[in-house]
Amino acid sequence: MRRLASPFGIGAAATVVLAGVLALGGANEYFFFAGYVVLQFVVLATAWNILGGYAGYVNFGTAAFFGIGAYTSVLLFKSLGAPLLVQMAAAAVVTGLLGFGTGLLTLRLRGIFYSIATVAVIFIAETLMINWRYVGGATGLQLLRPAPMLPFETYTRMLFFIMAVVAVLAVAIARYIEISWIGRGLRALRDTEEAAECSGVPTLRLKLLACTISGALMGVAGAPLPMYLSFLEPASSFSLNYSVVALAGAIIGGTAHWLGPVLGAILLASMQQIVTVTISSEMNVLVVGVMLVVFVVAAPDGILGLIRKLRRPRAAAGKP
């Protein structure tokens, strides 16, 4: 009961309730259209941080898992007419297995060599989808949305609420990993992998587990994309923008804590949406680049690290 009544549990429940109230309220439809994107990047940044932040393996392959999740969803919808929740569950399984398989092939690499290998996964996945005509090939596939589930008035509102639930679940998983023996093991191998192995930490097993969970969450984030856009094509589904924003969100917020990617993704994605409306959608990449450079130079530990630095002088001044 104490665990269920923890501040995190109360906050998670309040977030889901608030999302439901907003989705059933009278807010402008664009709010849900943009809010979905912000929540989507919260999931991606949180998923990236499980492997890239906790374990220290910088992964640029987010777009591959995101795109495969989207195409898994399309395949099930086109062939079986599967509902969205089934599509998302299948996407989690497929991309989780993809993460496990990719981990077996790449996690023995270190540093930049691992990062380059993850980029290659994107191009392989995109090439396969370009040449698969059943899911639209290079020209893409137009989709007709089914009716939204009750009590939601529009499909966009329903997707907003579903993505809010997914975001809360992703953060809860990341938090559990951080405070559990898994997180301690991942941090040990991030600091010194050789020393962790000598201490009995099952480094390969932990890395594979992190890669599998991270890939599954990225796939779940991508699964609703076809219904969100009513269209899907390889160039945008496997865009490197997903990889860059997921990485940038985690770094801007801070990779050492589960809350960091949440704060970073909300700040970054919200800024992108504001710039899209007020200036131009072409400026999105510039926003990511500028914010990433500013935080890497001025606050390398992210927003959370900056908050800790600001608290230290106050704490020191309060001591007798």
Second form
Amino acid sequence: MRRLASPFGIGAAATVVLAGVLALGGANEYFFFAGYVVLQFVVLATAWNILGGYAGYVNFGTAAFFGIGAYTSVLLFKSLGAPLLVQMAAAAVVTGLLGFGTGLLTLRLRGIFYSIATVAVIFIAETLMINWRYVGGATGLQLLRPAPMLPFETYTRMLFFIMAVVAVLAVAIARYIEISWIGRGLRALRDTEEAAECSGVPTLRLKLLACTISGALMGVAGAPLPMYLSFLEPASSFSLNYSVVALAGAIIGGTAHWLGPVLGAILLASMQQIVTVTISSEMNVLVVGVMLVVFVVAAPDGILGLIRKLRRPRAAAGKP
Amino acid sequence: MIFSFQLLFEAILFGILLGCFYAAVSIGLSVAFGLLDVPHVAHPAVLILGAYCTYLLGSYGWDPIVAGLALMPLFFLFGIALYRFYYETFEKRGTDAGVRGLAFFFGIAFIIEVGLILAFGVDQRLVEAEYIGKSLSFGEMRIPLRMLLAFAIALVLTAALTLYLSKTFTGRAIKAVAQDEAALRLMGADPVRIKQWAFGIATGVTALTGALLIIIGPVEPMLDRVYIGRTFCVVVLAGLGSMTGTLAAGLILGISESIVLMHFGASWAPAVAFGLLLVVLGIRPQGLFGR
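Requested next: the structure of the form predicted in complex with its partner chain (the form predicted on its own having been shown above).
Let's see the whole complex now, leading with the same chain.
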């Protein structure tokens, strides 16, 4: 297997090992509590970028996929007592199907209309959960966490490690899509959909594929949430903040390369965690808003764009 | 569910009043998004901002309607500045305004939201005026006076904007810029100045409708999120940029929401706007009264 020995494969393996060592080692418990959230946003931003960055369809429904992932877990946990990995797999299937559904919407809707339709999905899903007593209704549901799996001392450490593995997998999938024919096709349809279709790019199949993969990854990111909080309620699980942070992470990092969302999400989510602890939780929403506006206005190609400009100032200036 | 004509009749009547209110709060977006193609997702946040400014003036003893009218010029200038900024950073560069423009307005919405939380806290706020608590009774039915006020203001606003867009010179220029910007430039007019003016009007009107919002009921900083669905639903349903269409779409939303509210309960009501929006987008994206 040549691909596994590539620098990316080594980096990915090293990240997983590092996360494992940290989770087994003696770092402060809060580190894992905050680190989990950062990794969760890495997954969300990477997933968002598969559709939003490569194909140019702005999905504002991240919160819907995330929340439905979480609710799938709760449903399985409450009815069957299913273990966490089963919950995550089921969440991937359910939100993958939902992603396929929103993919069908792209048949008719483009640009802002697609975005607004995905916002609608969030509120409809939230209303359904509010009115569904079995999963807690509007007040939410308290959950009793099972004991953590063996090598890990606490449940939070185990979740941290699992989310790290999911993040590495998500980035690997995004990278594979980016460098394969799928990514080329998506980029072609982002630039001009009609021209791509005419040149023989199977635009609908590619869009459906991107929507499904992106949706499934967002669902997996949400699946461990009930266990992480030991609690689930609709208003915070379907919060528009998830949508905006996922999109902001990708845009701040740079949407053209798989590394962009990773960098952006780590930067944004760590800043949010720091601001929440040091100032207040309202201020962390402000951080997202301000960083988003600043980056869109001053650095439209994100951190990666800035780095490229610094490396080759003349070539960048020469471009129109 | 017990079916009764009395209940249905009340639901429809209340829906008509509510619908006019929804049309009023959406009319600014109908100009900004419908006519000018600006993806103004921060519109509901500006609406809430208007409501809070009214609240602020109200605490000095101003009547909410007077306060709303007084805020209009201020919001008009704010709208001009906002559009100018949007134009300079996105439309002028011409590159990929879609994703980034949308992200920009979402960022603005978040900043307004948090600004309001920091300034006023997360509690609900309301204003007081003589006409707010009263209601007119017709036999068994009681109609709150504040809903009638919303009804009247919505009708006046719709009529005024329709007349403005079809009769006056600048109004026609705004319609022209919506139809064909390049042609307007060939005629020697400056499309950017016209769009800026129109965006100013849209934002100015939003100040007054923000006052209406706080007259109808208490507001809190996060209220804009529900109104994203309602306002975009009305504008898309109307077919972009049609003022009378906006009124009709508002009525459709208001009546359906009010029927759902009375028959299924308040917890289902927020989904109505979004469900309607999805159906319209899926079946007839150009809206009911589209161009």
